[in-house]
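Single chain ahead, by itself, as C-alpha cells, in the form predicted on its own.
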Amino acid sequence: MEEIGPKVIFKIGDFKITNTFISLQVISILVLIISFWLSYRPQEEIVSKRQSLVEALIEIFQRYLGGFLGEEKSVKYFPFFSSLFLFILLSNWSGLIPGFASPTSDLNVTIGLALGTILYIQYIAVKEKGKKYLKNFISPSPLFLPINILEQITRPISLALRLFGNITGEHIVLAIISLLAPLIVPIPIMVLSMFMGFIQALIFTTLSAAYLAAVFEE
C-alpha cells in the first residue's frame, strides 16, 4: 500500500524527482517510439501485415471520433487525440508492472492532462470561429458570463479528478486483493484493471472530443 501514489525517489535542489514523474518521462518516451513505429509506411507496394493492422485500428479511430466531430475534423484533430488516447492508455496500465508507477495514479499529471487538453481545445476554438466563439460566453446573456466561464474551468477539474480517482481506486484495490490472495486472485483482477485502463483512457478521450464538437455547433 505504500507504494501507491507519487513517492519521492531523489531532490534536485528544491525540485522533488518522484516515482511518477519518472515515469512520465518513460511513457512520453515510449508514446514517441510508438508513433513513429506506427506511422512508418515501406516503400514496397505489398502492403504488410502491421501496416493492415494500423491502418485499420486508425480508420476505426477516425470513425469514432467522426460521431463527435465530423469526417473532416476527425481526420485534422486524429494526431491529437490518437496521442492523448494512447499517452493515458500506456499510463494506466505501467502501473501494473511490478516497480512501476502509474502517472495518472498522480493527481498533478492528471490535472496538467486535463488542463492541456482544455487549453488546447479553447486555443482551437478561437482559432476556427473567432469573435463568434467568444459571443459564446455571453449567450444568452452578458448576465451568463460568470456561469459560462465556470463551466470551462469545471471541465478540467472534473476530467483530472475522475481519471486520478478511477486508477488510483483500482491500485488501491488490486493491492489489498494480491496482499490476501497473492498467488490466484491478482490474475483475473489485473486482466480487469487493464479493460478499466482502457475504458478511462477511452473517456477521457471522448469527453475532450465532445468538448470540441461543442465548439462547432451552431
Second form
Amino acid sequence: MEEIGPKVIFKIGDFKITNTFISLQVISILVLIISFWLSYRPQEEIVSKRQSLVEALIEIFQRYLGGFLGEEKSVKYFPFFSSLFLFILLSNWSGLIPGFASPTSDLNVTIGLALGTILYIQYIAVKEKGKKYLKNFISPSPLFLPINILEQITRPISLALRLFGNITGEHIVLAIISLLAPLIVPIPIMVLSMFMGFIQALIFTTLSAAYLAAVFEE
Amino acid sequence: MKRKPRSPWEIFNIAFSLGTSVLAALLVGIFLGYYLDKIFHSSPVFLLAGIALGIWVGFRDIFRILR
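Alongside the form predicted on its own that was just displayed, please also present the structure of the form predicted in complex with the partner chain.
Zooming out: every chain and molecule, the one shown earlier first.
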C-alpha cells in the first residue's frame, strides 16, 4: 500500500520538493487563471452567460458573508475571503485527480493558510481599531490576559488541524475502500469526499469571517 | 442588537467546527503545561492548570462564535 502524506520527489540542496508542493503551485496558477477568466468590466446590463453566472455566485457568497460581517464589511473584505474559499476548494478537490496530491492534506500548507489568515485578521483589527483593539486583551479584567492570548494562539491551530484532519481522513478512507473494492464502490465515497471538500472550504472561510466579525463586535 | 436568524448552512458549518475548537485549545493547554512543568520541575501543577485553561478557552471560543 502507498504511504499517506507528502512524498519527497526531488531535492534542491536542502530544500525538499514534495508532491503537495508541486500541486500547491499548480493550484495557485489555476486560481489565478480562473480569477482572470471570471473577471470582467462591470456593466449595467447582463450581456453574457458568464457574467450572469459570476454575478449570481458573487451575490450568494456576499450574502453569506454579510450574515457575519454586515453588508458594508462583507463587500470590503469579499476579495480576501472569496480567494481563500476558491483556493481551499480547489486544493481539496484536487486530491481526487489521479496522480495529484491534495495540498491541504499536508499540515505545512494548512498551518501556513491558518497563520496567514489569522495574521491578516490581526492586521485588520489593529488597522481599524488601533489601540482600542489591544484593550480587548485585558477585558473584562487584566486577569483574563493569559486566556485571551491562549485563545489567539488556539485559533490558527484549530483552523489548521481541522482542515488537515478532515482532508487526510477522507484520503485514508478512500485509499482503504479502493484497496478493498476497487470497482464502483469508491464512487459514492468520492462524491461524499467532494461534498466534504466543499464543506471544509466553507468552514474555514466561515470561521475566519466569524473571527473577523468578533473583532468588530468587541 | 437583534441578529438575523442564521441560515441552515451557517448552523451546519458551526456545528462541524465545534469539536476541533475544544481539541485545539486543550492541546495548546496541555503542551504549555507540560513544558512549564518540565522547566520548573513542578509536575503536575502546570499540566492540570493548562488542561483547565484549555477547556475554558475552548468553550469560550465556541460561545463567542455562536453569539
